[in-house]
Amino acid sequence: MTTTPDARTERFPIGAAVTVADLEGDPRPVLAELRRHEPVSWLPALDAWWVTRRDLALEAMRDAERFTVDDPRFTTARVLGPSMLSLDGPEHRRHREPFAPGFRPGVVRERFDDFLTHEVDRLLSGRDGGPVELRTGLAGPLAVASITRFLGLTDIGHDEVLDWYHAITKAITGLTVDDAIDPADAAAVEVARARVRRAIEEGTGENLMREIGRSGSLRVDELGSAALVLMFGAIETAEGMTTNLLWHLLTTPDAWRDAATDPDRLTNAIEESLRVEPAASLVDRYTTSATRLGDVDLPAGELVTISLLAANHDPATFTDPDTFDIDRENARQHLTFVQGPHACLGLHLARAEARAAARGLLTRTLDPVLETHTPPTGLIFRKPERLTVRW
């Protein structure tokens, strides 16, 4: 097919007529139509392909040799540099095993669930009744503490890595969307840079980092990249979570109250959250070279981003998808942690973050009040911005 800009908009008019503020809000209509009419479209206002299909995604992201994260204008490398997010083959395999041990279930398990509940109370110690906002008093402190104390950089303040968080995610929206970095953000990812590479030198304790640094598995300035970008991934990825998971619970009813009586349901509700509403509903690849997904040829150096949201919404393997059911049977069949080389690293602390906040939260009552709050939105990261709660 032909792939000037004209004839991509005539081929794909429900892409061509998709706008960011379709896709920020609620934007399972849109994903939906995409899906059905377009499973692969050309968006002219993100300049990207988009995959919207569940099985099309899945080949995508499996496929490493011919839909690669290796590509200057990877979005995240622009702002953190080269890491396990950006590399494939050999380089990739280099940056992502000295982490990987650290991040088994089994040593999750140890190290962390004693911690997750005592931090989840000291949250919400002098907290009866409430009210609390539970992303920025629960979800996302909680997961700054994870992060922090699985790298071993607890000498680095909770307020420094939030500022540097919302610098590294304003960065890569601006990427995203107009292909820009606001210099303040940019200069705040530098100090960050700067900061951890001194906290690695520098820390006291356990310090994960440091260790890795000594066994020459990764250079210095390659461990501060990879420090920024576990710290945001960790981040983001669980403070969404956590907080999409009290939004489902709070906001359907029955679900809390199911949620508190039987463990395997809040097991399956974590999953059922994870899928309705993935905290990070995209990612990006580029074609290596000319090829075909479904029925459209793609070119070769090609932007195509996988809507992991509309992926979870497919009809084809989750009957009603809008709907949050905390007993769906196949609510695992999700692709919120990715599927092939880039699946999430750190998905089992994740969980266990959720699943500390959510039972911390349902020891305390049956019955919640909730004060205020608005649903999940954003174009690549999805969460509420408010969500509070008393009891």
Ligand code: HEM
Given for the second form:
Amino acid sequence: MTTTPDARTERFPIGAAVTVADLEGDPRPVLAELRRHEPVSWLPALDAWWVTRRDLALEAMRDAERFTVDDPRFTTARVLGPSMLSLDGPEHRRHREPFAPGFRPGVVRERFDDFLTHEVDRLLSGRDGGPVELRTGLAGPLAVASITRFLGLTDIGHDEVLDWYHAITKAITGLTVDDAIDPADAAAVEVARARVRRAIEEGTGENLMREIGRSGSLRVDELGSAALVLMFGAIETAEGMTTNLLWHLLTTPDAWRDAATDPDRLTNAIEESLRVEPAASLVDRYTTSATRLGDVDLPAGELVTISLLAANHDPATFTDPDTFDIDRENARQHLTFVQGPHACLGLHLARAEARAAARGLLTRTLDPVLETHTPPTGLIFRKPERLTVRW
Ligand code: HEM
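Switch from the form predicted on its own to the form predicted in complex with the ligand and print that structure.
Following is the full complex, with the preceding chain placed first.
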């Protein structure tokens, strides 16, 4: 069994050489090396095992009995409280099931299609011709408006939601990097929790959270955590997904026109963009007991990071995996929304957002002018910092 740090470094020399900077920029070369030679590898820079082959990623994400999210070291749960993101087994189902009906495809279509079209028009109106920075001017605000509407917390302003979002992200990063939360961030998270609670208890209009509370399946404190988890899970990811899609369409020759003139090709472009650049590029699990993955024996209680980006570029499933191909037939086989008990609940809403944003621009112009753009970067959440167009 590979237990001591030195023995691990010796057995996994490619993993030992990986730096955080390698993974933040364009990680595809280093992930390809890992996948080929050390598909389960020890990365001292991250203090974690990394899984880079698609079949092994699937094996781990589908088996919560061996690979769990329910571990006290999981920082999101320490900041937001227990929620579906940090539980497994029957408790996980109790926290997840009340939300599932609202995320079904037909329900999302009915509640969101018109809303998203109007919201995109509102965000672009008066800005005809641009320039518009698409991440902060379109994708981000659309994500905030969508999840606020989904939860029915319409008494809460979008700026307020964004402030909480930043406080939550800072608190989780503080805990992950320095093992401490800045008291100001902790206080901001508590203000958010109290405000959500008040909106659930006293808010007006259609309020999904209040309905779930009334059904008795979750307590008010659990609902507060769920609301914050949903906001946390829905903002950066959907903003990244939409921006990545627009970046792929704008930087791949002919893709813009192909997507503009054929709705099926736009549908496939959304999947292909999710495959090539998953906005949330990895998920973490902890081993519940000593177990074997591939040809590696993992001790109990170890952090195992599943690289969705690496799995999505596995040449065993995707030919010419690093190319964005709007007509790729098996694009939907990406693992970006995860499989198994923690598969993304918001995937239909996220797809609807990305489609609405793209349609809004594709119907305005066939010849957009790309003013400034940076490629997607980031260790966990990946997206272009800037993507400015004129038309
Ligand atoms: C409307 C936007 C979204 C909402 C409301 C949403 C909601 C959720 C929720 C509630 C979960 C937890 C499910 C569970 O643990 O049982 C989840 C998981 C996940 N979501 Fe989403 N999501 C959204 C968008 C996205 C996007 C755009 C991506 C990536 C491009 C994404 C990637 C993931 C991943 C990777 C997980 C699995 C986490 C894990 O297994 O540890 N989500 N999502």
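We call the rigid core whatever largest set of C-alpha positions still superposes within 1.5 Å between the two forms. Here the structure is a predicted model, which means the values were calculated and not measured. Numbering follows the first chain given and starts at 1.
*Asks:* Note yes or no: does the Cα of residue 182 move by 2 Å or more between these two forms after the core is superposed?
*Replies:* Yes.
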